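Just the one chain here, the form predicted on its own, laid out as structure tokens.
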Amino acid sequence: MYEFDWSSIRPGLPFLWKGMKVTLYITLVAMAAGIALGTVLAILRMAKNRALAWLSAAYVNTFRSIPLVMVILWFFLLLPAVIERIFSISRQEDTRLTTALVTFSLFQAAYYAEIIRAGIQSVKSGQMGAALALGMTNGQAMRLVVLPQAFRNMAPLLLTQTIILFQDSSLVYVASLADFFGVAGIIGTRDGRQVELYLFAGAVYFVACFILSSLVKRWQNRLKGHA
């Protein structure tokens, strides 16, 4: 019968903290990055223009139909070794890192586009043709009247994609980068406690993200209270 030991993970707090570190991180820059990217996707794929309401469509079915493991190995593997061959630079570098937030940022717009398109459309016809009554542009009324309702009206959802983008985060892990979920693989390898090590990493991330779903739910309650 297998013995549970579970003296690794206190000697290892510091590693599996500077682990976290990498997490949030990439988490939080995804997270304004892939917000400011899908409000831009949202906003032309509303536009009257179809050659650019077809390629942020095109843009967002394309990165929702594609598992995001396979996108991490694309840009990781493929994309370097192309720019690499094509222009003839070598890569001396550790860009994994980098590499990561360029993969989070683009593939979490394309959720983020969908909830912001919601939320725009959420917003009352009527604010946008009386703020071009006003004599605002359709850009300004866009900017200074829609966009601050639908971003209060869908404020939950986004931040419960971002809840879904921090679990989506240890993914990384197939690059062997080293955030909070690598770092436990790592130390479990060392002291070969692999069990205890993926339990204690999926305990960390049970408990954050169930907190911040309860916070998450009780500001929707309240804004339904408020409505």
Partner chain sequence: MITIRNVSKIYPNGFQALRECSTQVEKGEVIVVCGPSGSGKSTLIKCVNGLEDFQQGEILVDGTSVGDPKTNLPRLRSRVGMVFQHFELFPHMSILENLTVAQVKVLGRSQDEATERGHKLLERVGLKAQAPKHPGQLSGGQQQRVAIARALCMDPICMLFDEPTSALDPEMINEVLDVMVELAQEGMTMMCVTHEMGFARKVAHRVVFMDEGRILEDAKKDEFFGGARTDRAKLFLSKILSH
Contents of the next structure:
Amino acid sequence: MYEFDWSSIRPGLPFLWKGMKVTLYITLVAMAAGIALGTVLAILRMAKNRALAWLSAAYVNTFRSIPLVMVILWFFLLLPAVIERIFSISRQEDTRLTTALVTFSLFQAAYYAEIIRAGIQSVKSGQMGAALALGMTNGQAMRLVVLPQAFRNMAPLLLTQTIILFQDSSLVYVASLADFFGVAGIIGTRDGRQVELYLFAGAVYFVACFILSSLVKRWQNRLKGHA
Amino acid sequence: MHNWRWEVFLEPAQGGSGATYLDWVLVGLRMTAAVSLCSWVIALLWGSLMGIFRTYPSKLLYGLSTAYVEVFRNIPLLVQLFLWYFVAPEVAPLGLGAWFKQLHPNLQLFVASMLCLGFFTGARITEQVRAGIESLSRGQKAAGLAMGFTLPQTYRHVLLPMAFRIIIPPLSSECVNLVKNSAVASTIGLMELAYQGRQLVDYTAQSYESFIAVTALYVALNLLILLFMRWVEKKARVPGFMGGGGR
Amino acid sequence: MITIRNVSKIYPNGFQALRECSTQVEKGEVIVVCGPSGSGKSTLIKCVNGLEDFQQGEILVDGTSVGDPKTNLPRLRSRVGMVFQHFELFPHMSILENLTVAQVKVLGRSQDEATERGHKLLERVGLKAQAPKHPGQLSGGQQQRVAIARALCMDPICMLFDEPTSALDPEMINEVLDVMVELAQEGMTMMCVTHEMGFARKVAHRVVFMDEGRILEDAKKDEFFGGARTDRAKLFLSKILSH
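Right, and the form predicted together with its partner chain of this protein, after the form predicted on its own?
Whole complex next, starting from this chain.
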């Protein structure tokens, strides 16, 4: 029978917290940038200009049809050189975190874009007509009337997607970036206590995601009740 | 600038077995297909069972299936994979751990990846099946029971045939997701597409060619699945029902 | 005020919604547009403020051409009030915000000025107490009265009504019609798509009858009700009046 030894975890907590901060940092930045870019993509997708709509669709479909692992590998192949050139950073500096931030922001934007597009389409078309009839420009009608309703309808789904992003960020493992799970792995390997560390990491992810998704579910039911 | 050398795929690979680098890619493709297919079978069977439990009038079964879904949806896939590969063999009861450890290392990788992807995807299919059953009107169940069917018979003959037809579209996107997710198995060393792509980069330094080939194959696999599922959908269509398909 | 000249509209799928429609609305005039569903009357009225485009012909509102790509449509629309079948109040804003948002963002009025004007018009439609509520908390009739007030806040030179009562429960129709009658009697230029023939008899100057995208009759109210010329219109009238 396996004998558990949890003694590595307590002294490892500060290091694990440092990793968790990286995880949270990636999650929050990619959420903010992803929703912003996703909104732009969703609006372009519905633009009258065929070329713009096509470009947006191509962006979204490309990212959605490639495994995240491959996307990360691609970006870690391409981006460091670009970042080094643009910001004239020397080779020695660690651009991995920046690369991860850019990767997850651009990747998540494709997923957020589809949610936001559905949100915009869920707003009755008459609302746009009414806003235009009051003399608003397309931009004003979008900003003041359609988007606020779209975001309200889609907020629970956007949050669910963010929980998925929080989980997916663990895949920076393939770029050996020390996020929460990466740190758990480092400590586990160092102390020969991988079993305990992986179980601990799983438990932490579970508790965080379970609580968050329960809250989202409750919120969603309340929104449904109002409608 | 990058020095394009597509002919690299035709060159004999290091290791001297006579295989070309193209063969490496095909080995990866075969492994991706194999692990996806096996996990899909597990996910479909297990997910359907759990999905039925989610709607079954039994507190125990409902609780069990709900716990399953919550656990497998709220832990990152990568973490689950490490739990299956590194942790489960250590703590598994009934000598299963010992059985696992005496397997060939490549088989260990395959079994762990298959179980991981199968039960991860199964949790998502559980929810699809539940939604499919719940989307049928209550009257369907009542009508089944009123005809003298037992509850399992009602599921077998009335509820499930319709529910599965309704959820074909979401199932096909789950299938695509499964293939994409299988790339995660490269992290423990399963020799599937993404892993072979990285190998190629290490051995040939032709990173762009390798990644382009691998990425294109993933996209092709996705398209193949979507075409197949569209065909299934057509075959399963019920006159006068689809289109208003309850979603 | 509104001149519609030979307007035709064809959808990309080939369906012709409007065929050579011509009519006009003088300042202070009230015209009622009626016809069976699918006859193109809603499409026609939406062409007037450019919510629908059209391929042939010309529409002038107060001398400005609607179809001209150089026309500043938002500016034109801000001067033309419109009331919709399904009210289209903005559900995420309070009643008062519904009335002020365009005044501030489109006309550039100050918040205070807009609020004052909003309260005044809410009082006029008898809904002063509802200002802080949200649209979802009001009855259909109340929502439509708010929608009318919202349009009036912009001090429009004319008003377009697109089946304003057809989504309402019967007992709420009159409260909306009363507001419209009052507006007509004050001399507002109005173009109303409606089946309310009582309203037409009471305040309309002219009645336009449409079928299959064509204007079949365009007559003074008394002539129209006294004896419609076309069989289609007669049939329509007999169906609608027998209820």
